[in-house]
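A single chain comes next, written as structure tokens; it is the form predicted alone.
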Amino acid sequence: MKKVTPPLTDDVIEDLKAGDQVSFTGVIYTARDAAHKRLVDLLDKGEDLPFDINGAVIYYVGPSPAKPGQVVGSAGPTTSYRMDAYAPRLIKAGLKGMIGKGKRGKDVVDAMVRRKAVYFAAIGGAAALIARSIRKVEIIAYEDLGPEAVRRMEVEDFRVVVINDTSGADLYDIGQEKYRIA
């Protein structure tokens, strides 16, 4: 197991490899399809973004309610091809790390090789025991999205594997070239 801080840096991200188990503990954003064009919006505007997007890591989720005495509800990932038309954008500005579930598209990957960036996979199915993991939640952007408001989340051992590392090797394909069949 990684243990990782971020903002993530240059060699901390070369030093992850697909397959890579990695746990975070720090400060990550949340941010889904909706807030990812409007956080796309305001750099094509040249303004600035509601978070310092260098090194920066950003969770696919769109998390429960808490119930009483809980920082979040359950926090599962969402499937992260929804985010691919806005990732490479995000990645140019300074973006490091992405956590969702799913493959990503060529273009992602390609920017992810080309700026340094790695994505991660939360466990899909296992929202409940993600959010023990989450320390406090704020949400800092577009609150009227609800759920997929932009939100600062500070995690404690929140468990990650690294899918597409920044030589552009994909733990999905290595998986499945494993046990094809000539």
Given for the second form:
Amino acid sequence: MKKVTPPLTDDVIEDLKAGDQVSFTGVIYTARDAAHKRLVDLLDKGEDLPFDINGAVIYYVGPSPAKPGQVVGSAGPTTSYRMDAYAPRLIKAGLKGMIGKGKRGKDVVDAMVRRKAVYFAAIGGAAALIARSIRKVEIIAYEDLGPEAVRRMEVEDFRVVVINDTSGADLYDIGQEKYRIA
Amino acid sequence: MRTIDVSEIRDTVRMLCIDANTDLGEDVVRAFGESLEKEESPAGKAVFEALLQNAKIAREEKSPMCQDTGFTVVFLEVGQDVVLSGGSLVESINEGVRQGYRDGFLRKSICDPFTRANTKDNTPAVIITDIVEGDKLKLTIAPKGGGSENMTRVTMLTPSGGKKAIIDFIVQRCQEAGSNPCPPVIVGACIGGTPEKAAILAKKALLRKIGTTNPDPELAEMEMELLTRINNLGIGPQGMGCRIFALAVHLEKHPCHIASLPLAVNICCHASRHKEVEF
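Provide the structure of the form predicted together with its partner chain, given the form predicted alone shown above.
In what comes next, the whole complex appears, and the chain from above leads the way.
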């Protein structure tokens, strides 16, 4: 288990390999499709993003509402390919990590290799369990988007697996090849 | 004639929305346990352990097992001797959804297809109604998440393709879906009908309990063959490579036009949520 805390540096990123188990502690940001569109619009206009993207990690999640006394509702990853249209742009701006589930497109994988970024998967659908590693949540932008608002999340021992590393390796391809029965 | 007040339907929909999202069916939990024993890699086993733990937390805390509490799909079987009184049936169902998603702290995930503006109460529900004989009313709530729903396909095969084309298409669909629909999954499919009929029956096939087979021996055999071929793809739970991608394959069939061979495939994530009540 490799323990990491954002913001992530190139040294940390290059040490992460497809298949590595990683535990996150610290601050990550949440964004889904609608928020990504707005973030890229801001970059297009040359305006500041609602958080510092240098070394940042974005978690693709739209949590369910917190019950009274809860920090957050259930909060598992959403499917990542829907963010593929926007991710290379954010990686170019300094994004170093993405947490979601499901395979990424070639443009995103290429951007990760070129600019040293990593894609992680959390267990899709284990949302009530994952919520237990989230300590604090604050909406920092786009509250009108409801579950899709951008949140600042403080996590502790949030377990993920490296899917794509900076060499272009893909755990989905490697793992499925290994277990395929022709 | 038997009269049912729509307020009863509203209250039941409210309760079932919460139950379906927080209390995973025993058949699914049992399948997780059996898969934990059978799965080969430590990573694969770890997924099933996490899913068992997740289902337990969700049930005990009455929290949604998945943050995507889905599009609320409502299957209604209404006896033709039932009279619905006290207001609009559709509105009572939507009000039940509204209350259930509010009171159960479930995520509201329904939006306008163009503006993407959220309706903020998870309405409208999709209501699929069958009129049947008798004076009973059966109500099934089946919330479906977007990740697995996006893997759905309906195709019109050529009759000459036969069973081979059907099986190849379903296997190929699973291969392409890969890690996206949150495996382990249940694969529902309907062969025949019209395209819209096939799509509905493929989704309805997901309501069947895991561990049951289609009573038609030919379809039961196809279900077995498909399950083996799909799991031989090596995708595994969560797609990182291992044995169990699908917990079950559920097939349905329906007569079709002499020129057509429709096929619908609807993959359901492991959060296979459905609860029913009969009035």
